[in-house]
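Next up: just one chain, as structure tokens, the form predicted alone.
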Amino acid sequence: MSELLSYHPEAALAVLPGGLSRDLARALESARQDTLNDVEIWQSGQIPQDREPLDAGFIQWPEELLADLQLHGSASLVARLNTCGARLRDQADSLVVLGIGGSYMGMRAMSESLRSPFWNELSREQRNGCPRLYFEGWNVDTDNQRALLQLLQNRAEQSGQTPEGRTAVIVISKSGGTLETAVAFRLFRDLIEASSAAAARDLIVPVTGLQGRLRSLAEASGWSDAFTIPDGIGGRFSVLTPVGLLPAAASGMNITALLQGAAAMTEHFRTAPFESNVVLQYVAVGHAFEQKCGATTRILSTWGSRLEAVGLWYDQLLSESLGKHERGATPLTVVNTRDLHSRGQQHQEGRRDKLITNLLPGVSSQDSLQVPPHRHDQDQLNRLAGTSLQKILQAAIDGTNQAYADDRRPTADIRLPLLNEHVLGQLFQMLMLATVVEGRLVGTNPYGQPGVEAYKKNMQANLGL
């Protein structure tokens, strides 16, 4: 087991006026209880109307997948992603995920965080026997799209009916009904069809709701195996279910590591005090900066690309979650070094309506690269020879922080202690804890998204459906 994800925010505590009151730690005690809250009231079916609609199943979830795996072993619902994802490895090295929003967005930073940047470029061997990985069905994009259908079917014309020239598809959508993932899965599920009608049974795998168009659809085509995305979970908070915890097995990760490290920080939500409490300290923090400074931007600075998808994921939680009643926090992701050579000049010295949080991704589980000595030393760089470029990009973020802090800029950390799927896994449970909390905090209920409905409707229209 990895020791829990911490959270630093004496930088940022150091220039709020009056720091965190005793009244706001008393709101986040009973913020902490409606959200603990909504989960009885979710199980008991008995839904009053001002907290409709109402997910809060997201927070036992892993608990209850992890009992589910101690009590019923291969039966449960873990063994079974684990035997579909292995079944995939096997079958096919190209891997497609189809889904948009929360239905891909966890996955593809889990894929970021835990794989080689250039993890499709490398020999199956060098994979362990794990699909190269590509996401689609989150644009309606032609160029995109027939640039990877061309990929894969040259694949299959090379390797023919052999693991290497098979592709399998993950199709996502709780409906069926979302219409770039419906017609991205028309497309990839006629490659898969095309090159073998007997395979498309094992290669395609859809995660749906109990009802719908897709379920519907994988009833009449007697597709190996459907999985079902829990009622009661939506889309942004489903990263933890078959949404996630399939395309995860599939590529060869953890993913009982992953509901651990949840049901860990859920466990330290419920019990930790106040004071030591990452998920209230998180929200109190980002809410006081929000009400005394006009802080209403929040900036996830990722240091080194790995982490940028985790953010990607995390702006649309804030944003669908809190972004309502012209209200909510906007949510941006940057990554650093990169973005010190553009964002940085306007966070340095632009208006004070950002509150920047560091996501630091602790140990590297592979050995630094150091720079090389060289006889010509006209870049003056030998000075450096020697230096790990760990060692550089810590000189970058202790900097970094240091200019910020001489401007009375407001920074705080959340440091990793490493990453793997256990960490990964606190980490998604403490931002979705922290974005309902937070919302029961001010009055705004965190689940539904009607502002994406709206677009959803026009653009249904504007297509005669």
Second form
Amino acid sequence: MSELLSYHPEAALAVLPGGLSRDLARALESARQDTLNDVEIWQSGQIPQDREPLDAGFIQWPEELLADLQLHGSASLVARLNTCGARLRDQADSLVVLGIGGSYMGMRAMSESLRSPFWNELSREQRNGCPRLYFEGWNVDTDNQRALLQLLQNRAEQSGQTPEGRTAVIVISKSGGTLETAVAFRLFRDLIEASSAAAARDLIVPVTGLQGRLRSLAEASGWSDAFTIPDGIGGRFSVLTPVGLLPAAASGMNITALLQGAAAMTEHFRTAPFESNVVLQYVAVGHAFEQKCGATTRILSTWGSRLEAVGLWYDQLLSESLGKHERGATPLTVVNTRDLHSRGQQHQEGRRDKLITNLLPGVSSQDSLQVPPHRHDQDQLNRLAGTSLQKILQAAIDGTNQAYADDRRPTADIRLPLLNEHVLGQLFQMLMLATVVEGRLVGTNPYGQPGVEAYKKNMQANLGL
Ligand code: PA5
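Having displayed the form predicted alone, please output the structure of the form predicted in complex with ligand PA5.
Next comes the full complex, and the chain you just saw is listed first.
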């Protein structure tokens, strides 16, 4: 097990007028209690109208799944996900995950954080027998989908009915009716069934709610496996349900460690006092800067491309949960040092409406590259010969934070001890809990996304559906 991630708001607090007040600490204690009480209210099935919708099931879900694993072993959900994941791995070398919003962003975050950025270009052996991974169904984009269908078709023609030629599809939709995903599924289903209707039974796996069109399709189609997204866990809170866990298992990730990391964070959230509670401190700082300094833009500054998709997952979580009633901070993910050369100017000298949180990936699992010496030293880099890229990056991180501090621009750090499944599980759970706590603090129901329905309704009407 990895140590717990940590949160360091000292540099931000140094420029917060009056610091964090006792009143805010008390209000957050009460929001923590509300968040935990939600679990019991939800479990009781007696949800008062002013609490609807209530999707608090994600809070205790990792603990429930781990208990189920301990109690039921090979009959547990974790074991069934691992078995199905192993089957998909063995039978297919390309895996397409179809989903949109909460039904794909978490898996994308895991894939980009934990795998080689050139994963799909590695040989099957270099990928330890795990499939290439593609995400679709998150747009209506002929160019992308045609190109992917063609690529997979070519692979099927070259390698026939071998794992190298086969594609598996995990289609994910809680409602089962999201048009983007459903349309993409038709196209990819055709591709798979065209190669072998019998093989398709094993190569298509739906992950969906208990009811809806995809559930009905699953019941009618006789696919070997189907997984359920439990009631009481909303899309953007579902990364640790089969939504994220099945593709993670198929990709050879340790899903038990993901759950253990999340469970450790829930326990920390429940028990740690305000002063050392990473969830409560994170919410306190964001809220205090918004209230006292008008910092309505929250920048998640990821250092290294691996964490960009985690940031995009968080952008969705915060926007859909708290962007309601003409309120809610605007999240924005940047990747540094790339974006120091685009947004950096504005963050350094633009409006004072930003709180910057660095997301630091910790010790690199690989030995860092070093600057090589060269006999042509016109670029004058021989003085850095032998210096690791890690050290150069650290100089950029420190230099950037110093520049912000010199101009009294607030920064805080989320420091990850390293990047693995356990730590990602912690981070997901921390940010989901923080989002709910902030909602309870400001009186915004963090669950549901009524605003998203408007475009869906219009789109369907435009199509005569
Ligand atoms: O957070 C949410 O609930 C949404 O982002 C959904 O995940 C997204 O709209 C996809 O919905 P569905 O899984 O029903 O296709």
